[in-house]
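Take a look at this one chain, the form predicted on its own, written out in structure tokens.
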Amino acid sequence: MAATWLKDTVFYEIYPQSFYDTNGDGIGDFNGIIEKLDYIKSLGCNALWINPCYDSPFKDAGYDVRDYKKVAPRYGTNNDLYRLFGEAHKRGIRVLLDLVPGHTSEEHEWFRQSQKDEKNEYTNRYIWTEFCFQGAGDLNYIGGESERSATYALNFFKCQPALNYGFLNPTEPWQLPIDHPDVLATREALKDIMRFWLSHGCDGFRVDMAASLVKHDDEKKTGTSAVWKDVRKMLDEEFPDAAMVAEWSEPPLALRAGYDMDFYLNIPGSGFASLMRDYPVYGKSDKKDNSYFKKDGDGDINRFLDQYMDWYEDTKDIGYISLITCNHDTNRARYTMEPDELKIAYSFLFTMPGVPFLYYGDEIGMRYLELKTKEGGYFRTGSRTPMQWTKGKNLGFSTGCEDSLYLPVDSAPDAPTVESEEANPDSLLNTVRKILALRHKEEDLQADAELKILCREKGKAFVFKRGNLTIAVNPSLKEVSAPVSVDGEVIYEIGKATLGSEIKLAPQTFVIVK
């Protein structure tokens, strides 16, 4: 079962390049987290999600780690990373790292090592074949860049070469099963990195590509899931508080692999993605965007509890499912949605079960912005904008000059910021504050209190239950209602619900009652 701790939490993702800089060289850093900590807690987030943030030549934003025991320069040191744990523990928020499993960057110490000609304790710590001029199969490959003779697999872009967990089934002399002593070797270096971490104040990891790890698996990721049963079965026995949430998207799968929680991705085609991304994922068309949670479409929520509730039904008592505002590799709700209908949308993400998370600059609405490719983010790059705090230089991220950003800040003259949210009561940062404090007082919209769905049919409104709390939801521009008899104490209201033998909801209400 997940981390006891979890039950009353609610993360903040911070992307560190772009959330508050404090010595004016245009990139975040530790120390701009710790002096926002204290915001942080107002939202009532009491946990961080903080993307890579170790030493890197930053080809894919940190995702390509060159040393997992030190942290990137341009943050900080190690020790400010430690004081980071610390500030945070003493307003009672726990820290998650990113943890990067599957590849390094190929200027990693190991892969330096592992392309020599003469074998060492490298030698197959990455995944190599026999001959300069032989494929890796299905996996993409590098070759003509080492000493030895050999192509090796990559995990994702050309400058992350996979770490060697073995192959499930393995047809090739060059592929390892997952019980060979150098694959077990891997596995126990990704221990180490989990220790190391964890013995100077960090709570556990947000884990990238969760599911990439052996190769060849099957359907059900046999091989992958005993990698991280094992892993599990280490900090149950040496740091037991710790927690996990997995990039894998299938809580069936990664809960009972070992994690507390798995993220419901924005996929394409995904039960997520008709709330507020029903677009390609790679941006608008022409396409009528009917996100249920767009005002003037047509959605169905139907599209999400199909595949959510099957899941959530299977894994309910093993791990929670955790829901996001957005992510550093999701397009900002902003991109198509309005304030009003993000009211509405947040307000149902903070009151469904499981260990929800609130992206960076989500909270005051900050917009997708079109912009060029850093550090591979492509597409993903106009969700990595600088955080905007005042109206002042640079929209209060960095006293540097304008070039030296990491991005540029939104040029809109009503681009959001959290001063001009907080002097707005009914602001979206408002919002965001009440629902969350809602969530803290009411054990009945944390994350295991049981949900129970009262009515969801189209045209109708949606109605639902968690414990004894009654929560009716009405996206659209028309009044709806439902055959549900709903009496008691409104205790959070966007809109007008009409309560009785049946709710009636104005157009964009979203109410609780209790």
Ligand code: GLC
Second form
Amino acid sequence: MAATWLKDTVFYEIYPQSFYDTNGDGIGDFNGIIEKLDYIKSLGCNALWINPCYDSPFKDAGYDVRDYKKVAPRYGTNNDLYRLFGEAHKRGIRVLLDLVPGHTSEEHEWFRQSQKDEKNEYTNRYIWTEFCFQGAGDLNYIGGESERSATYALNFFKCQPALNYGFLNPTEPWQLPIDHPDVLATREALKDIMRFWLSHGCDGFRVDMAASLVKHDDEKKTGTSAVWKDVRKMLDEEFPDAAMVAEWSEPPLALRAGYDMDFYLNIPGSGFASLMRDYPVYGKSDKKDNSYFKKDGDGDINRFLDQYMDWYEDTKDIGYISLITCNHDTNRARYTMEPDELKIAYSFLFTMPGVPFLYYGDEIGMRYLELKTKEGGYFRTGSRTPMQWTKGKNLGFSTGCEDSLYLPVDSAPDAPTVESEEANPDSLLNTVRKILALRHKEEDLQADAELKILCREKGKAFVFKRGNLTIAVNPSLKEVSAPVSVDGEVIYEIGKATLGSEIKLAPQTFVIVK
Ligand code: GLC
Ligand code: CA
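For the form predicted in complex with the ligand instead of the form predicted on its own, what are the coordinates?
Complete assembly follows, chain above in first position.
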């Protein structure tokens, strides 16, 4: 069962590089996050996920960890991060760090040792073949970079050698079984890192590429799941309040492997992509965008529900599905959608079961910018630009000079800022505040209350129940109805609904009825 504090939790994801710079060097820092905790709390978010903030050569924005127990100096010191934990906790905010279990940087000390010709404690910490001209089968691999006469397997980019959690059914001598002592040592090293941060006050982890650990795993991820069940056992015994969210996007497997939450990710063609990003992951296409929340599209909520409802029914008693507005790997929804569309989309995401995540800047409708790659970001770079706080210098992100900034700020004259959004009672920011305040007030809108669909027919109003509340949605520009009798008090309203034996929704309407 998932950690009990998740029942009424809404996360805010922070890409630390781009959130708030307090010393004018052009890059966000821990002190900046501390200074903005009250702002985050004012949104209705009561937990953070901070992208990797460890020492790193930053060839993949920090997902290439050089030292798991030391923070990157550009963000501050370990003590600054411990202070962040304390300041967050004072405000009732929990903090998840990003755990990268599948690979390290090629500059990690373990890897340097592993590359040596002489056998040592780290020889099998990574996956090596037996000869400098032997490939690693279907795994990507690198040769010619070490004194050891072998090649090593990669987990992602060239800079990220795969840690060795073994092979489910080894077929070659260099493939170790998942219970080999050296492979079990990798697992213990992972637990040691988790203990380190949890005992310094962090509340859990977002886990990077959680399904990637055991190689040649079966469809049910038996091998990788065994690792996570073992980790869960350690957490249950030593840190029972700790929570983990998986980057896996297969909740029936992830939640059974011991995760509290699993993200529903933006995989092209997936149900989630059909809500706000009905285009290829790398950019817009010429095809008409039929995202469900596009007002002029020809969207169909069934593309989402067909996948989501199966997962929901299967997992509702064991853990949570996490819906996100966006993340650091995904185009911001604002790429194709306007704030009026986002108000309805977010209202939906924040009234669904499970534990939602708001990506920094999405609350003000920050744009996706077309930029060249930075730190291995490629197309993702456009979703990683500095947070826009005020109309002032560098939009309030940094007092440094413009060319020192981690990435440029949005130069559009109408770039939204927290300042401008706060001044407008009807803004996207204030809509986020309203819906999250309501979620905290009404238990039926939180993680656990039962979801029941009342009408999901294409072209009609989409109507569902959360506990005793009825929610009706019409993102389109047409008036729609549904043959569902709804009566009661409207406690949240965008647009206009007419209740009765049949519910009627004006264009672009979202209502909650009690
Ligand atoms: C995950 C991260 C992504 C990173 C990759 C490799 O998908 O979210 O940003 O590049 O893993 O660690
Ligand atoms: Ca700084």
